[in-house]
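Next up: just one chain, as structure tokens, the form predicted on its own.
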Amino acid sequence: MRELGIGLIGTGFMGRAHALAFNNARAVFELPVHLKLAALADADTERAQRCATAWGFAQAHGDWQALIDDPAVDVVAITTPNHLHFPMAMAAIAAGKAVYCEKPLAVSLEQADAMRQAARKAGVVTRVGYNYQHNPMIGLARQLIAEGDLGDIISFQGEFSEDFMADPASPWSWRCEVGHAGGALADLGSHLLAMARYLVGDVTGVCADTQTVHAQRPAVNGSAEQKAIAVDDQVHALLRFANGARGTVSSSWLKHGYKNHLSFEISGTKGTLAFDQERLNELRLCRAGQDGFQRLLAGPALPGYAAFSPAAGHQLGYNELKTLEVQELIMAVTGQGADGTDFEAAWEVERLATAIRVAAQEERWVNVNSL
């Protein structure tokens, strides 16, 4: 069995759910190569020496532009601050390696679009950490909206919001920069968009509008010093989609008392189908007829959740829908698969972003396709 050898930039709270996902993927698939952590890289040499150590990397680099040229890595996954993404995956393709980037892909559209060209162009895999859909109870619903169980699609319903900057005097922070992050439409929000396009299918209009509603924040923590913030802290929008769908999306990271409720609600002429991510082993399913929705509980009948439990209700978490979506990146790597979304898919993702932002700039419909 040949080796493949994966290279790790970035040692932070996704640094560390992707190590853990390579590592468990070593363990809970048989997958047709051997996964070697060959390489970790981070700005501060002695965390990357003791990351590495840690997480079961072979070598450690202070340099990332290192952890590329080394050879013994074939696969570059990118867990960085979102202004990074579009140096490192660019200078990961021109080394002909493979490149797994979180998401957002970048912090413009005109840098996600030289990403995919140059990606294109080289030939190489390229993958986005959009991890949510690769929960097997989003795979079921995509199963039962194709096989026509809900009818025609007639809209969609989406919200993701979380409370970590609730707080105003929460400090700023890298997210809080336009020129390093974008919001919550680019922290949370693109996770939503990119749902939105998995589950529907495109979207060609948007009218959307954002709100900063903390103009400042302190400079640490505890600080009277103050830094303006430009980003958006909650979004708005209205969707129109190819196939006739209507939709709303709103995402906001200021919302007391949720920590993770991606959620959404696809309504049909034949039923609804309603999800939450923190309840991310059930769908509610209502048919027409019924009188409420019944429950449908994760099961090892869905594909990837008997990997982790033979028996149904006993529950995946985070980290299983970061290790199924390396599954998928390897199976890709190797030609034995397509799955998951690559630059161009998330380019789309960015794409719709910008038009969310320039609709809410401009007070009006914005063509998606004209962008």
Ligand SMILES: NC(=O)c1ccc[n+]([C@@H]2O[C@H](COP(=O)([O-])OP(=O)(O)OC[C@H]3O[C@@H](n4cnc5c(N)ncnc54)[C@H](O)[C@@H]3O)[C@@H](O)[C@H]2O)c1
Second form
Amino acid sequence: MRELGIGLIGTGFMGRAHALAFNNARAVFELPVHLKLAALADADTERAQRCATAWGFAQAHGDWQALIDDPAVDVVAITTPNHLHFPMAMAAIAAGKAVYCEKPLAVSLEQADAMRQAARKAGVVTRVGYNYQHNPMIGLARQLIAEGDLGDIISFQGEFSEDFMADPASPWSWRCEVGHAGGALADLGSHLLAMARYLVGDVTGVCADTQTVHAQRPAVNGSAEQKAIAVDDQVHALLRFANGARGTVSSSWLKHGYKNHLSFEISGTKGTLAFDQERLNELRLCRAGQDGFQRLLAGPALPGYAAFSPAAGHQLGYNELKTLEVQELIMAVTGQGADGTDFEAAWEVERLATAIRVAAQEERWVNVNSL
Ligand SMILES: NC(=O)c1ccc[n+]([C@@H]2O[C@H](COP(=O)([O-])OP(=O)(O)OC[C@H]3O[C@@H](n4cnc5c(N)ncnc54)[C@H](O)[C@@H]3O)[C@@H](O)[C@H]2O)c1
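Now show the form predicted together with the ligand, given that the preceding structure was the form predicted on its own.
Full assembly next; the chain just shown is listed first.
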């Protein structure tokens, strides 16, 4: 069987999630290639070495360019802070390698545009880490919508909130920098926008409000030194979809009680579907005429689920969604699948997020296609 060499950059939250996903994908799916964990890079060389040993990578690099240049690497997975996605992805594309980049794609719409154009020109496969779409229950939601179970879609109400920045004493990080695509909209909201587009389709118009609630934060944990913060802590937006549906999206990283509240209600002329990532193995469905919602539980009849468990209701978790994402990446790289968010689709998410920012700044409706 042909080998496909994986190179992974970054060993933080997402670096570990990608490493688990590549290992798990080899174990649970009959892939058309053998995944070779060829190289791991991190700016911290000693950590790169330690994680490479623990996660099963053959080589460790302190310099990400050395990983991209490594002939054993065919696919470059990028899990570094957002401002590094552009130089790393562009270098990988220039080397003719497939790219699996974390979200959001870039720190500006111009960068995202250059990335999708470079990938298109080079003809390399690209994927972006909008992992929540790979949930079998989201697949079921998409199928119910496509098959007309909800009738004509008239409304999408979505929210992605967490509380990890709710304490004003939570310190500054790269997520607080405008130039690093920080803020609740880029960090959390981008997932919600990708989900809205995935389930309901293109968005044509937006009007929005963004707010920085805590205008300064400690420079480091416990420090008296304060740094000025300009990114949004919360965003609220109205959407008009190309198919005529109307919608709302909101995102906050200050909302006490929520840990991963990527949620939506989609209503059509014949029913309503509701989902919350904090209960990711469930969908709630109400068909017209029913007195209330029916709870649908994930099970092995849904594509993707049976690879992890033969029994319904035993539940998948976040890392399984990442594994399903990696499976789709590998199928795409081997020319056997087209599912997943590529740089073109991720650019659309960036364009929508940019339209929301412009609408909030200029206090007006913005035509998304004008950007
Ligand atoms: N898809 C998701 O659900 C999800 C969840 C969290 C984060 N993310 C995204 O993943 C990316 C990383 O976020 P994170 O939370 O894992 O961050 P993190 O801070 O935990 O990890 C970042 C890693 O990048 C490494 N790094 C930094 N500069 C580097 C360089 N020059 N060369 C090599 N390595 C370098 C750091 O050492 C660290 O290992 C971001 O783009 C973020 O938006 C996605």
